[in-house]
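Shown here is one chain on its own, the form predicted on its own, set out as structure tokens.
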Amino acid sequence: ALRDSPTLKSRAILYYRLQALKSAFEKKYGDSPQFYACAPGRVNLIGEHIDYCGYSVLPMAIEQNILAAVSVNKSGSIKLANINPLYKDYSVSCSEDIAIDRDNPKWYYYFLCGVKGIQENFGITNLVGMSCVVDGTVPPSSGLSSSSALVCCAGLVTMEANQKSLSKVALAEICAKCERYIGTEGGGMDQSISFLAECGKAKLIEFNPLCATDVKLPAGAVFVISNCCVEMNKAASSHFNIRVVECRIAAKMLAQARGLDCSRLVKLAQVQGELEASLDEMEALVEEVLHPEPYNREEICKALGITTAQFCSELLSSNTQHVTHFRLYQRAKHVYSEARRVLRFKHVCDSEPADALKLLGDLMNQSHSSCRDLYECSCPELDQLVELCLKSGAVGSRLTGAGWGGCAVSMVPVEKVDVFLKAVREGYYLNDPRRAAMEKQSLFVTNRRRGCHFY
């Protein structure tokens, strides 16, 4: 089932990335790969910062990717190269307990993510020895979820190397757990739709268990994405870990006001499930018992009745111990509006309105305004951005991943596309020469490619 073969429009990029990987590991190591891994990276169309939080999202697989060229060493270490000049190699022992220092986060840390994962899933004491070269066309830091489908590259080779078996269901699920080790808390949908896409589909993405449904999109448009050349890495900054915390925070809180057991209690969805209650009435109950000034850490312990040693240890992440103050009324707000979005979402796509491509335009608007205003994970080239390809054709355009820079997806009408692609390409990219020399990997319309495979 990981075996896959490429597509004929595809077929002859992917000779020539493959053979020149085989070039490189051959000059690198002296000798030829045993085997070709590849994983994708994904875009989410919408259900933005949710996943976390216990909630369904909606992402399809991109033809942009990575691979890697492998084969078996009998020197005791794990070799791992790059085609690409600027990321430095790096050799690290079978018999050493693998360190991942998340507070210099290199490239080879997330592969060594990957392989930490499988590591403890079989309790491997000795790792075999491995020589990988890696070679990567998904834009790093660009939302597009690059260091995840690192990871899941490197799970699923140290898995083959390994000579051991997972599902992909299980390897998902243990690379968005190992993926932490480099200190992001996310919630698993990159690694999900990494391992589980199918080629020409986008898929719902739901947790607690991962499950993954087909999503048919409308005929009629086509996904196009756009890189606004800001780049945020989510594992050098506090910014992705404090809205984590600040969803965990609000999620008790709600749950104190209600009389649930909060010290069990850490994401939003489980006090929906607690409650028994609608997405519709989550949000009154953000009305209701949160306020929209920001909460300082008295506060918080206080109503939660803990200290502040309480609070430092169980409520706040190694790269947030410094914050005082947290926005929980807008963090809350945004994740049940978002996660009722992505389900009107899906609704559309599986009833096939007449008006189809307006309504989930829609919801794709709503959803960049949230993260801009609620969830404030936007920033103002991305926002110009979005607002170019609404002005330039675009049904629906928002931002996409982490945010703080990266890409948008913007739906686009297939009549509108060559027009939309010329309007962006000189409003956004060739009147900044930065920006300009970037273009060409920066604005492409998305092909929705399969999950992780072997060559």
Ligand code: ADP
Contents of the next structure:
Amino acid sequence: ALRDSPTLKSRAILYYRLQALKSAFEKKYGDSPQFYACAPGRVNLIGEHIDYCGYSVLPMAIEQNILAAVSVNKSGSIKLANINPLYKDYSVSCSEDIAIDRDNPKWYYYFLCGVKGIQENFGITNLVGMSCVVDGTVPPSSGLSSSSALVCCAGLVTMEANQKSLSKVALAEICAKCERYIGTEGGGMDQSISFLAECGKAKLIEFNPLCATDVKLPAGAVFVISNCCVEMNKAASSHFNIRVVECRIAAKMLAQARGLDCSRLVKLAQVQGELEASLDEMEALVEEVLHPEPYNREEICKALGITTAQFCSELLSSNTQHVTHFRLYQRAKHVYSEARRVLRFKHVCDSEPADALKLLGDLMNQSHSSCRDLYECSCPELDQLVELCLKSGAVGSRLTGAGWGGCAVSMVPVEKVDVFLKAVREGYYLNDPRRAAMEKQSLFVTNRRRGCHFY
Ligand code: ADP
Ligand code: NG1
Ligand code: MG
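What does the same protein look like in the form predicted in complex with adenosine-5'-diphosphate, given that the last one was the form predicted on its own?
Let us now look at the entire complex, which starts with that chain.
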């Protein structure tokens, strides 16, 4: 039994990773690391694509993380290397302005987002020189937030190397903001949970002001992650920002229809706040004001009383300038209903009714249907995997993270876990050689881990 203990196993894995990272560092820079920083990835249990609309979400940090070995020096440059040979070395001078190329989101630009965030926060003119080697175990572009783990790790490294100190909340807010330099206009869930997570706990993350509250998950179930093995890089594509833009336009259209000053309002939650309405009333307002047919630019500009030039510069992001049609009704309906599901999920966890697992599972399933049909952020492989998870014993299963590929999270009663894993392994992974090769890092039971830390 001891040999199977997850803590012992993960400690052993960590020990070997730190050893390997140390030797890679020494080989690369001929010097020893002075410290190690670690930032976890996350799984979002419920509340998808609503953080950037101002609504609360319910994630937990996972064991998979980004780990960096660092030494501070007088080289006058920031040198970055990665254990994975696919991620090439990069070096930037400390006296130059940090440039991040959004059109070409290489791995080191995510790191530089974190560096730039700390630099700007403290107004540091001359960053200290440092050498870093990065090692990541979060499956990339799969909805478990490898990107934010990297940004948060870089933020932590830069703070420490430059002998600054910040609260976890401040770090989370800085990293949420600076990850946007890569081009995606995310909401802050990923960076918040990466910093604010605690071992064994899921959190309700609320925004404005940022606040993380413990959520007690039912003891009778575990959360299992399965990756559909389709990658979607959010910064290299426009899917993510198109959704952000559609929500922004929907917020303005609803505000305008209710006689509010729509130039000030950019988030669906702000409109609800101004109207002092319930989420049910907001859904009814969507039904009343918006139509299911896609909107074109002319219709939006006319309704909001703005020019096409204003539409392009104030509402669209740089990578969505080509978009001509916007599904405002579907996106807003998803957001308001998903925000309500998060609150219900939290309520079930707090009140612990006898049928808690069934209630939570139903909410997860409704969330997936809404992501698939209204938000259109799933993909055929992920839908197939979610179906298989439900058939294999999960009481709830849904896509997690941004979607268009990546992972599903399933809630599985403890007594069914072995049967579940076997069925999903055989039904999704083993019959396809590419997936079979990725199975070990693609199908696993989650351990709830602590947030960012140093070694
Ligand atoms: P996710 O859903 O995992 O956050 P993103 O598309 O937002 O996916 O970010 C993925 C990008 O993050 C990768 O293309 C890569 O540039 C970077 N990344 C992820 N893991 C690592 C790693 N271990 N080392 C370096 N860069 C990484
Ligand atoms: P992932 O899938 O980890 O890139 C993205 C956003 C989140 C959130 C989710 C969808 C970033 C850094 N992350 O996560 O803020 O909007 O999608 O719920 O933009
Ligand atoms: Mg990401």
